[in-house]
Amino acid sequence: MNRVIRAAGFLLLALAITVPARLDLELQFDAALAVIYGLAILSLVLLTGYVGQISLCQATFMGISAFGTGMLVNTFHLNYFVAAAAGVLMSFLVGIVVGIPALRLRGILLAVVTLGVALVFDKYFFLDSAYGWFTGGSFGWHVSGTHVGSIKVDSLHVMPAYYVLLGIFVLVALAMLRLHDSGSGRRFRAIRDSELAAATMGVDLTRYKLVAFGLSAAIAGLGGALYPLVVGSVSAQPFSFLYSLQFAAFAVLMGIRYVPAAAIGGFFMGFMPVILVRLSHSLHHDIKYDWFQVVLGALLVAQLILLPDGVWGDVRQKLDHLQVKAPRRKVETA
C-alpha cells in the first residue's frame, strides 16, 4: 500500500472518528447502523473480492448471530460479549454449511443457491413460531445492552457503541488487509483467478473455499451480533433477503476487491435512506424509502459501465497516478 493510499485511509478513519459526534441523534444513529453494513459488506470483500465466491445471503448469516445472541442473552442470562462471540460462531457453521454447494458450484448457480438459502431462512426460519425458542417468537429479543468498563453502551448511548462498533471494524479491516498479503490470502486469489491453476499449484480448494465462506460468515455474523446493541432489540426484518442484495449491490458499487470500499459502502447504506428523507423534507415532495432501491440501481448500472472495478477502484487508480507523477516532478526541478 503506497502512501497516498495509507494517507486516505487515515483520512477516512479520521473522519469517521470526529464528525458523528457533532451530528444529531438520528444521524448518530445511522452512523453505526452504517458500521453494522460496512461489516456485512467487509464479508463480502472476502468472499467476493479475495475468493471469487458469490453469496446473496450474507443478511442471513447476521440474522443468525443476532438471533442467537439475544436468545443466549435473554434465555441463558450470558455476558453480551461472551453471546455475541458464540453468535458468531453460530455463523461461522452455517458457512461453511452453506459453502459446500461452493464445492462443485460457480457463477450463478452458485448464487442462486445462496439466494435460496436466504428465502428459506426469511420467510421459514426466522418467522416460523416453531423457533421461537431462537428468534424470540412475533416480539424478537429485546437486549439493554452492555458495559464497556464504566460505559454503557446501548441504544439510548448511541456514540459509545458507535465508537465500539468503529474500534472492532477497523480491527477487522486491518486483519483483511494482513490477510491479503499472507500465503493464504494469495492462495484465496489464486482460486479466485483460476481453480483449475490454484488445484494444479497443490491448493486445496475444498479447504479454502470451506474456510472463505466460514470466515465471510463470521464477519457478517459479527455485525449481526452488534446490531441488538444499536438497536436494542432483534426482529426478522433487517435480515430480509433484500438486506442481501443490498449488500452485494454496494460491494459491487464501491468496489469489491478492497476494504476501504466496505467502509464507503457501509456509509452509502447507512445514510442514503435519511438524506433521501430530509432532501424530501425540504423540497416539500413526498419521496418514499423505494427511491432509494432506485437511486442504487441507477448507481449500479452508471458504475458497471464507467468504473467497472469500483468507486474505491478508480480512487485508488487516481491515487497510484499521483504517487508516481510525484518522484518525476521531483527529478524534473531537479
Second form
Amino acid sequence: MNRVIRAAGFLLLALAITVPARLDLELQFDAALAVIYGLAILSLVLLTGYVGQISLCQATFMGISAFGTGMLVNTFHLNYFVAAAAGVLMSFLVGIVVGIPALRLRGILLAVVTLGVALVFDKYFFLDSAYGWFTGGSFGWHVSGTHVGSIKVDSLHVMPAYYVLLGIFVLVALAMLRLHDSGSGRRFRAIRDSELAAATMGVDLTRYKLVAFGLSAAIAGLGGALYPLVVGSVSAQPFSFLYSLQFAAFAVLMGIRYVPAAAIGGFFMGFMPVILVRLSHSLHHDIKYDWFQVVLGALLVAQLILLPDGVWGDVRQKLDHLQVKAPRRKVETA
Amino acid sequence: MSLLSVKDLTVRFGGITALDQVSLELNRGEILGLIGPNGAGKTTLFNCISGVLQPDQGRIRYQGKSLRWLKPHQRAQRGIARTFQNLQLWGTMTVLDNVKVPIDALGKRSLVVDALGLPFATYAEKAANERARAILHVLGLLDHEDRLAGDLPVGIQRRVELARALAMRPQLLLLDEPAAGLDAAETEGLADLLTRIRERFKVSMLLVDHDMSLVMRACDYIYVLDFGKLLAAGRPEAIREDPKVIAAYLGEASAELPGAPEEEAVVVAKTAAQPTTPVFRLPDRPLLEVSGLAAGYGHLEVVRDVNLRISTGEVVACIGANGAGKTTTLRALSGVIRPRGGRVIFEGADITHDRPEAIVRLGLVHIPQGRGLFPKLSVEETLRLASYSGADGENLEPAFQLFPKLRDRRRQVVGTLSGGEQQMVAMARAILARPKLVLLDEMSQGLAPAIVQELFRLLDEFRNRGVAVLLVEQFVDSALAVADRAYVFEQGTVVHEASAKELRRDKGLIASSYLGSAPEPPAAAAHAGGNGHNGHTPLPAELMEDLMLKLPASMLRSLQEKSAREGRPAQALVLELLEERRS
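Moving from the form predicted on its own, what structure would you give for the form predicted in complex with its partner chain?
Following is the full complex, with the preceding chain placed first.
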C-alpha cells in the first residue's frame, strides 16, 4: 500500500516537474502560486494536524516574510535569496510570539486570538503609512527579479522560481513525514491528543508549542518569501485574513493530519480560478470565482459529514482496508 | 528521609476548600493507599504532586527537595509518573507510540535531528522501541502494540496507561483509580500486577481507588481523606475496623463494609431490598421481548443472538466481564446504535429500527454510562428537558419526591454536583419521562459505596412505581440483592439466566464479585519492645539516613508507627534494635 502511494507520489512529482514547462505563462504563474499555497497548507498540517493548535493567521505569517523580503531587497539591496532567508526568520520569530497565547488558550479561543492577529496585521500594520518602511507604503514593494547563475528570474520568467519552490516544498514535506514518526513528532501528537497527559509524561509544553508555532510560521513564510519573485511586487491584499481562512478550509477539506493533503489543497487553490475563467471563456458563459467559494463551502459541509478525516485521510483508510483484506484471502485459498 | 513528604497542603477553589492541611509520608518501596468518599480531594492531591495544580499553602518534598518551582514535565523527568482517573491516553497514536513518548522525554533528542532523520535519530528510535517493547511485554500488551490506543477496551487502556507511566522510569507512581471500569477478576489481577511491578521496577506507589478489595490487598499503609481533611491513617487491618472511617466512607447506616465477609453483606442488602414485591406485574405478556439481537460498531460485531424478556415492574441485572456486550446490548435496545439483526418488541410493538427519540416516547429510557448529563445546565433545567421525552416539563414534583436532595440544589449547575448527585439527576430525569422500562448502565461507576447503597435502595422505589429496570452493574452482589432476575453475559451473548437468589448462592460468581475476601495481612516486621535504652552515642547522620533508605518499607513504617506511639525519633528505635541484636 505504502509502495502504491510512494509510486503515485513520484509520478505526480515527475508531472509537476515536466508539465508546467510546456504551459503558457499564466498557467506557469498559477503553478508557482499553487506551490506557495501548498506550503501555507503544509504549515497548518504541522501546527493543527500534528500539534492540535488552531491558527487562522497563516497568510499573515506569509505576508511578514514577503514584505520583509521586499524591504530588504529594496532598501538594503540584499541578494534576493539572502533577503528571503531573513524574511523567513522574521516569520519564525513572529510565529513564536503569536504562539505565546496558545500556552494558555486552546480551541475556539485560540482561533479567535489568531484571527485577531490576522486582522491587526491585515487592516492596520500592512496598510498604515506609519509602517511604510516595512510595507513600502501604499504601492507596496516592487521586485524586479534576480538571477540564479546566468538564468533570469522575474514575473515574466517564472519557471526557475517555480522549481525552487517545488524543491522547497518537497524537502519540507519529506522532513515533515519523517518528523511524524520520530520522537519529536510523537511529542507533538501527544500534545494534540492530551496536553495534560503530555505534560505529566515529561513533554515540555511551553517549548514544543512555541517551536511548533515558529516552525509553522516559517514554513508559511517560505512561500511568502518567494511570492514577490513570482508576482513582481508585494501588496497587502494577498495576505488578508480571508486567505488564512481559505488555507484552513482547504486543509480541513483535504485532511489536515496528512502531508499529501497540502499538495492536493495547493493544487486546487492555485488552479481553480484560472480553470473556471477558461471554462467560462470556452463555454461563453460567465462563471465567477465566487461560485468556487460557494462550492468550497458546500464541499466542506459534505466532507465533515461524509469524510471526517478529510479527503486524503479517508481515501487512505480505504486503501489500508483493502491491504488488510488482501493477504487474508491468500491464506484462505492456500 | 521519605520519598515523598506532603506537609500541611491546602488547596481552595473559590469558596471550597478541596484540601485542608493534609500531610502524608510515603516511604521508598511502599504502596500507599489513599481512600475517601467522592469529592474528598484525592485527585486534587494528585494534581498538586504532579504539578498540574499549585497548592495555596503547604509544601511537597520529593527525595528531600521541594517541588514548588518545578513544572509538570520536570517533575515527570525526575521520576514522578501518573495515571488518570478518566483515561488520558493519546487515542490517535498506537500503543507502542504511547509508551515511547515518555522514553524519548528522558533522552536528549532534538527536532532537527529527528526531521532530517540523522543516524543518531535512527539509533535512539531503535533503543526506544526495544525498551517500550520490554515494558509492554511485562504488562502483557505486546499483542496490542500496533493498535490505536483509543480503539482498545477500557481494561486494556488502563494497562497501557500503567505501561506508559512505567516508561517514565518512575520512582513514584501515582495511580488514580486504576480499577475503575474493570470487572472483579481484572481487579484481582491488578493487585497482583501492582505488587509485581513494585518488585520489578523498584517503584513506590500512591494508589487512589474506590475498590476496597484492591486497596486492602495491595497497600502497605492507608490514608483516609474526607472533605479535604485527613481522617485517619494506618495499616489496612486497622483502617478496616476504624469506626470513623466506616462512618465517613461507607455511610452511617450501612454496617456493611466491602471487604467484609460476604454473608453479612448479603443479609444487610437483602433486608433493605427484599420486602417489596412487584405490584403491577402482568402475567404472561412481557414488557420487553428481545430475540436474536445482534449489534456492533464498524466491522466489529459485539453482541449476537441475545434473548431477553422483561416483565412490568421487574428489576433485571446484566452481569458479566468487561467487553461481554452488556453496554452494547443496552445501546441497541434504546436505539442509540442500530441493531444488525433480531427483533426488539416493546409493549407488543416492534421497535427494532425505531429512532432513539421515538423509543423514549414509548417509555423506554436509557441512562447511559457516564450519565449523559449537560454539565453547564442547572438541575432544574436538566429536569425540564425531560419534557422532550414526553414528561410534563412544569411539574418536577415527582422527581423531587424521590430525590429530596435535589430540591435544595435545583439551581446548582450539574457539573458542580458530586458524582452521586449527578447520578440522581440522571435518574430523576428518567423518572420524569414516566418510563415503563429504565435501562441503567454502570450506575455506581466512580461512586463511593455509601452512595451506591443509597442508589440501590432507590431502585426499589422504581419497582414500587411499576417501572421495570434493566441494569448493568459492576457491583454484582449489590445488583443481585436488588434484582429479581439476572442474565449472565459472556463474549457477546447471554450464557445463563437465573433468579437473583440462585445466582447469589453460586459461590463461583460470588467469589469473583465486588465483595472480595479479606486480604492476608501484609508481613509486618516484628519488633521486640525494648525498655528504652538511652544514653547511646548516636550514629553519624549520614549513616542513619543510609540505614533508613535500605530498610524495607514495611519495617520502616512499623518503626515510624512505633516512634509516633512512643514519641521518640525513629533513629533512636533503630539504635535500640541494633543494640538488642548485638547483645
